[in-house]
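Okay, so here's just one chain, in structure tokens, the form predicted on its own.
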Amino acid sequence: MSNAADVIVVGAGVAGLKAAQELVNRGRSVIVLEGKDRVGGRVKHAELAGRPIDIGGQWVGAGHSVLLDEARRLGIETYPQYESGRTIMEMLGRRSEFTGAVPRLPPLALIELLLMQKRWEREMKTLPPEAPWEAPRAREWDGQTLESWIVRNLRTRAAREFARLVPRGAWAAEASQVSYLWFLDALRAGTGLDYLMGVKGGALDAKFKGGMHQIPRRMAQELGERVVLNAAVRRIAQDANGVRATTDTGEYAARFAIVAGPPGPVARIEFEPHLPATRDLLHQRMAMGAIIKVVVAYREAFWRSKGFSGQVATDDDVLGLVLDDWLEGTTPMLLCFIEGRHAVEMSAASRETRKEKVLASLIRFFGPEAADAIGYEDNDWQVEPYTHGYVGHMPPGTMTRMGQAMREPCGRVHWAGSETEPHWAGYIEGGLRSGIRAANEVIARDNQ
């Protein structure tokens, strides 16, 4: 394979791959070049029990179009998440259980959170899609943090740890990290609070049957010998005839690049000339969230035999999510998700430990039963190499500052990434929306 084309993808998730798709429809020769010895990004395989499992990325929301037009095109189906039952929640030390969309907490603390959904989603509707940071009050919003937002608007303890639950569960980020600004747009590209938290018709509605990571398998193995693995981008240089990229296995060159992939591991790639300010910062600024994926494999769903859904939330256990993952025919499973400061802390444990915690968690939640697992799997996407997370997060006072270098073009770079999405952004939906803007960036000013 030649060593030059006409675009260099760095990257080979979801995004990468789709720009390069693309591209290459579009009469373009692309070289895709990943550091890891796989494809997926932030969507990865693992087998536990005798079954594919995804240890990654792993639903389609409703509305996912772009996702599910790639899945329709592969021939791969999904199936509904499961959701029949009673939910567990733990909250400041109590449990309880319910059916439906509406946890047991103090009517107080239920009036709380419905006037607080209904501000958070009148005030992102104020953002412009494009540029959030414009919006009459960005700056005031971008000064705070969630949780400083929290702690002055929200009266009662239980609605103050429920609005906690939200970036953790979504992001896998503290609502002290955040910039509220940046919460608000976050809310706003997956269109709002019950869409985030939904099973049926929101963000948890389907998986795929056999796995989410068949598709970017199966879209590498489309592009072929395109994709280049275990060549880390170490280095990118560019001048008026092109760019170069510096791999530890060799060197290559093209007219133009589109750099797919979370702006803070894109901070260990050099440039030369060195990146506008405002693109550096950003790469600084932006960390990933923290949080380790946890799979369970049981001979029987004995959860629902008991009248659970599988479907646990918890404000301060070492699992903040619990999901049930069972399709008839397969080995019964519980998605379980280590999630914001327990999953910084569980890092430095052993797989041991964790699996041991894990499983004492489960036995609280669900019963005995939970304690005879034939199979555990997880994977610490903090020490992932070239992810090191979950989504990228601002801090206060970066969106206003930085926001506006997410999708500006360097020289002959362009940026993809579900990042940097207007709309879906954090979501696998996202991700393959920005490779398709990246590449029709890139066709516009090659056609020029």
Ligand SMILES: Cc1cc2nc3c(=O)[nH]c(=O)nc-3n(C[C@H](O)[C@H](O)[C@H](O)COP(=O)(O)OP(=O)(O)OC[C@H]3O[C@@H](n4cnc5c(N)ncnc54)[C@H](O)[C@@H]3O)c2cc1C
Contents of the next structure:
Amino acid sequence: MSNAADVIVVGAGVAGLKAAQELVNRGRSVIVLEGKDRVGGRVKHAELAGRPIDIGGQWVGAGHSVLLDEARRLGIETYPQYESGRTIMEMLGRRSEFTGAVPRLPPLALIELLLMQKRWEREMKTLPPEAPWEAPRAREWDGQTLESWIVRNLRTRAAREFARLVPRGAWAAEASQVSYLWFLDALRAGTGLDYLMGVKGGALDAKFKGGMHQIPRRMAQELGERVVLNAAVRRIAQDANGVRATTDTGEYAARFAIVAGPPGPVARIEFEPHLPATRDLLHQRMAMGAIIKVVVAYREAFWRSKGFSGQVATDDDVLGLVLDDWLEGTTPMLLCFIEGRHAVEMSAASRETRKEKVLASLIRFFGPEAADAIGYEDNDWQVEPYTHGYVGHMPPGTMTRMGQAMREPCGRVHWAGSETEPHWAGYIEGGLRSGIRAANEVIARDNQ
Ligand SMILES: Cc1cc2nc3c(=O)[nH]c(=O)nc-3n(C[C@H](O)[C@H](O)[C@H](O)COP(=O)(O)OP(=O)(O)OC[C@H]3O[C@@H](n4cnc5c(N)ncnc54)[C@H](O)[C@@H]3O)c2cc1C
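Please give the corresponding structure for the form predicted together with the named molecule, as opposed to the form predicted on its own shown earlier.
Everything in the complex follows now, all chains and molecules, and the chain you saw is the first one.
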């Protein structure tokens, strides 16, 4: 295969694959260079107890139209996330169980949370999706963390602790790590709090039969030998005529490049000439959320027979979130997330220690039956090469000073990746949309 094409795409996650698909459909030649020995990026396949599983991105949110269209085209069906029964919440050392969407909290805390949600959603609507840094109060909001907002604006301990669960559950980031402006924008990109935390009609609406991982795999199969694995791009040089990407095994040339990776790993690529300061500083500042995804398999969905939905949310357990995964005819499983500070701590522990701690928590949540796991798998995304975590987030002072660089091409280098998208940033849907946008940008320039 030739080392020259119209466009080089860096990264075979959903964003890069979608960009390549779009370019090929419109008559361009493409080479996709992927650092790992597999495609999919943050969508990853594993096998557990004889069943294919998603050890990375898995849920398709309601209204994720590009993803749903892609799945339909490939003949992959959805099934709804199970949510009947009692949900467990552990907060401030107390366990409560509830059905429906409203957690059992002290009445004053519930009132505060209701007002908080109304205020967040009122404020997020003042952010222009394409330029949140231009919102009237952008500077004020970008000058504080979500944590300082919580401490200043919420009085009850339960409301404060509940508010802290939001960034941890949604982006595996602590409230103390994210700018209040970035947080409001991420909330807006996901259409609000109910969507973000919701099952039916929300971000956790459905999953794909056979797994999300089939989608990038099938997209890559269609692209065939245009996708080159084990080809980490170390350097991208450009001049007036084109770009050159250097990997450990060869050099590739094209008229344009689309870099479709998360900001952390992309910061490790050397650019010649140097990237403009705003873009480089953006890469330096956008840390990835800390997450370990765990899947535990059982002979029976015993939690369902005991009246539990399988959903758990905690404020300070090794497992921040747990959800049910069982489709009749397949092995029942619990999907578990170790997030934030627990993910950092557990990254240093052995897999056996992690397994012991995870099972101990599941036994506490659901009873002694949880000890009888027939399979355990985990993936520490913090040490996954060319990924380094969950989703990129911004600390204070970043969005207002460097946000403009997010989608701004640097010469012949264009940017894709879920983090770059004004709508559904952080989701697989955002990744796919960013691929289409970046392909359109390149085609528009190529036609000039
Ligand atoms: C544990 C976990 C659970 C998630 N759950 C969900 C979910 O349920 N639903 C949802 O919508 N989203 C979920 N997400 C987020 C979602 O997976 C991502 O937003 C999406 O997959 C990002 O796609 P992307 O193509 O933008 O980036 P990526 O998937 O990160 O792809 C980037 C690709 O670029 C490659 N790369 C990076 N640097 C280089 C280099 N120098 N040279 C060559 N290649 C390089 C990487 O190896 C990678 O393959 C989850 C993520 C994680 C980690």
